[in-house]
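Starting off, we have a lone chain in the form predicted on its own, written out as structure tokens.
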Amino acid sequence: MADHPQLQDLVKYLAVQLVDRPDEVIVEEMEEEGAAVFELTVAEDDLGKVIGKQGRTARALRTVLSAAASKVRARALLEILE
């Protein structure tokens, strides 16, 4: 299983900055098809803040994660769980 704690910490840090209930932010790492998949769970009322208008915030989170992953020669995906 891939282990990328620095990428997991990055996702958590960014999500905590966006939400009203930071204590409910959970980031879990999985491995799928050679890529690290980070599953982000937030409080139900914070879901809109993490996704953003027309998914812009979610897209930006994925872009930052992808850029950081390329620095450590890894593939990373972000899934936002409802």
Contents of the next structure:
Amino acid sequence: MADHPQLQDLVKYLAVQLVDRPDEVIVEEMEEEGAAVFELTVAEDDLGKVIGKQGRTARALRTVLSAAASKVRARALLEILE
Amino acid sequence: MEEATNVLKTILTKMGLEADVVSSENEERITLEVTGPETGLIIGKKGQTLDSLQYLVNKIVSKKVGEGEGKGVTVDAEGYRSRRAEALVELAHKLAEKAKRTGRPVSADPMSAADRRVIHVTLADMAGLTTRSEGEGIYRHLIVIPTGGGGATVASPSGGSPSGGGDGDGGASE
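Return the structure block for the form predicted in complex with its partner chain; the form predicted on its own was the one displayed.
Shown next: the complete complex, the earlier chain at its head.
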């Protein structure tokens, strides 16, 4: 399901820019309790790149995603799959 | 500079936001100023979104040009950073006044490294107190510690050296 292709594209763009293996970035959209959940998968070696020290990169990704979602009056969550 | 501008413009477009980016540069940093009707959303609560955008743009640009190469990038909107800096200088003086008046260490709320730096620098030359940061990650916060010199009305017995020149370890037992 992909109700918010633009948000999905945003998450994918940012992840692709951050990792060493952009071809292994997968973003899938799910719906859970009225929120759009974006599941991000990256190459194992790239996990640290999207999480960051003390989760700082993941937090920045979530903040930017939330701002973009609020613009279209949606609630969006980012899950990084390990 | 073009690289940083393009990255930020791309992110904003993909966020579905209408905005323009004006770039400028000095010897140390690149500044990207966002303008347009949606700067409120771009700044976010307490500048959180602006900080996140700045963090990601720096990460992405340094990946492109090589870690440690190139200049740091500041992302600003509607002069938010300078307004924030003014508010922080004001806060620094309030914290200093309270620390001196009570003779006890005063903690600020957790804030970013850049914000803490403004307060450290503001109070660096002030007599009778010292500043340091404590805590990890998002909990890291700044503490203003009276050192007993420079006009403190109450001397803290557990505080550091009375002359204030010490190693910044004064008040560690608090």
